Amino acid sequence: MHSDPVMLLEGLVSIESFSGHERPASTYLADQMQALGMDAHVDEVGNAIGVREGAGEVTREIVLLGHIDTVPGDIPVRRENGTLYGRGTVDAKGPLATFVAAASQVDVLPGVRLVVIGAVEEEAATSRGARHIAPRYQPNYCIIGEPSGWDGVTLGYKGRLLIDYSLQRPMGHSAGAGASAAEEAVSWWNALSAHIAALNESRERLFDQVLVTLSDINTRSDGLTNTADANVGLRLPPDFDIEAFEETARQLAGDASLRCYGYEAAYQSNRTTALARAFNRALREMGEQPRFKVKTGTSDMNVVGPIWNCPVVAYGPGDSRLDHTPGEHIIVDEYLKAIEVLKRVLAIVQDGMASEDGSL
């Protein structure tokens, strides 16, 4: 068992756990949390959960929600010049290991419960782990485990929508009249892009714009029918009219088949909550100027934020520009600094709860 936080992270990163195949990593993490003095188990869907409670009746709860799954990609795990390489070091086993280390080391005040969760399938459109635990907890504060940089705090994430386009057309001679299935698919993509550009005309900030990516497009033929398939991903701003957009996308697609799925609304907290102020104070105590930010991706904050309706931020060491890349790595010293920041935050938040509630 690894009481050394770096060995804890290295061991976790060494276990492959792409979405849908997290069980070995969840078992490892639950065993590590148990050895560190937490009451730990793997739940029905594969989430690794560790709990610490202060003395007396629990009246306040803090949930540290990270994710244990990664995207596919084998990156040899190695330490080199103060850097740990491996898939998940940044997104997001580094932040998750930060949660485990800090939660196992900090004093837990009477009446307080700390819950660390390594959720499954965050990298998939399902967010199965977060959706499973959302109705089972009602925390007073929530910290999401995502790379913000050890000196940064993320306050919000854009929403998401995925679209699958499919069109079939009878085979015809290339010299004949009429557009091919491939040409119609391209025309739909161009029309959709133009519609999105019009939506973004008055939106200067990237967080407020609709961002769209053509993830994949291909054609195939069986000798009788031509088929064109395309996959599109969108990142959505707050207050986005999803129903109107889907209707427009379908109208532009004509008689093509359109599947819209994976929708998550954007979610944003603010820097005036007690939790954000705790991070501000902790980082300043360590001599750093805190960096508060919003991100153009999505996270499990989008899932649990609207349900729990409590102060929530995302935090974790690592450079998010390395997410999903073949060179994913984390600077060990920044990982250790993040653990210290989080320990201070948990202490500050607990002190604040104690002053609000004389029963603590």
The other form holds:
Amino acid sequence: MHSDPVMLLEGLVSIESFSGHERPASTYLADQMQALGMDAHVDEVGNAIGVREGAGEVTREIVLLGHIDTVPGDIPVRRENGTLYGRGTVDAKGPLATFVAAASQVDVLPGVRLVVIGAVEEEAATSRGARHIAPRYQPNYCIIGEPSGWDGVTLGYKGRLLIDYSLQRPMGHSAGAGASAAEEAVSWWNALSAHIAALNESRERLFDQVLVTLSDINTRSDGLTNTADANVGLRLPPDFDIEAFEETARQLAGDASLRCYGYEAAYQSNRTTALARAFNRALREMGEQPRFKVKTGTSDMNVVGPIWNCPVVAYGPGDSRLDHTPGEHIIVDEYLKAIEVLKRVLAIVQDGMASEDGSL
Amino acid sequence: MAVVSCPECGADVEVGDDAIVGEIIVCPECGAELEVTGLDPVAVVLAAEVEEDWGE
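Now the other one: the form predicted in complex with its partner chain, given that the block above is the form predicted on its own.
The next block holds the full complex; its first chain is the one shown before.
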């Protein structure tokens, strides 16, 4: 058992947990949470779950939802000059370990349940862990475990759509008149990009724009048929009309096959909820000016936010520019500060709930 | 409870006794987000826009 939060995080990042292969890390984390005084287990889909309850009947619930999976890429775990290197230190085992440390140390008031969840498959388009727990909880407050920086609080994430494009054409002589499959694929991409540029007209903020990436494009031939395949990823603004967009994308694609999947709507909270105010207060108590932000990526907030419909923010130490990079690392001092911030936030939020209940 | 004037539309905005400097409140009239910049006397300004950041 690691009562030292740095040892806890180092132990967690030392266990590989690529999406779909999280079981050993989940078992480790559940064991750690149990040893730290939580009632912990690994659920049927592999989520690590730890619970602490105050005295009496539970009437209020706070869910701290992190994710335990990482993208692939083996980064040797090492500590160097106050910095911990390893896959997941930032995205998002650092934030998850922050949750465990804070939730195990803070006083839990009567009637309150704290739930820490290390969800599986957040990095996959499935978000399997979050979808599994979404109907099983109905929290009053939710904090998502993603790197915002210890002095930052994330209020929202863009939505997402993935598209697979595939076109087949009979082989022809290159001196012939018809367009090749590769040329048609490029034409589709150019037309799609132009359509998106039109949608973005007069939208200045990144959060309000459709951001599109041609992730992959290739051609192949078996001597009789040419095939062009492309993969496109889109980051979507809050007011995005998914049905109209898909219809346009299909019209532009002609007789190519188009598969649209992995759709998540954008989700945005605001700075005036009791939860955001608690972060504001906690950070200012620590002498820091909080930075509220929205992100171009997607997280499990997009999955549970619309279902739980409660105050939600994302929080965690680490620089999100290091997400998925070979140099992923976290500054240990920042990690420890984030634990202190979160302990204060949990205390403030619980006090607020107790006041509402008249139990103070 | 203090009452200040919204710098955007001039409407009356109530600031709770438990407000702290840095707190964000919303003008009930125009919806502008206001930041509490002082408590004695209570003062508010239009809040800076929420930052944008890359990644998750």
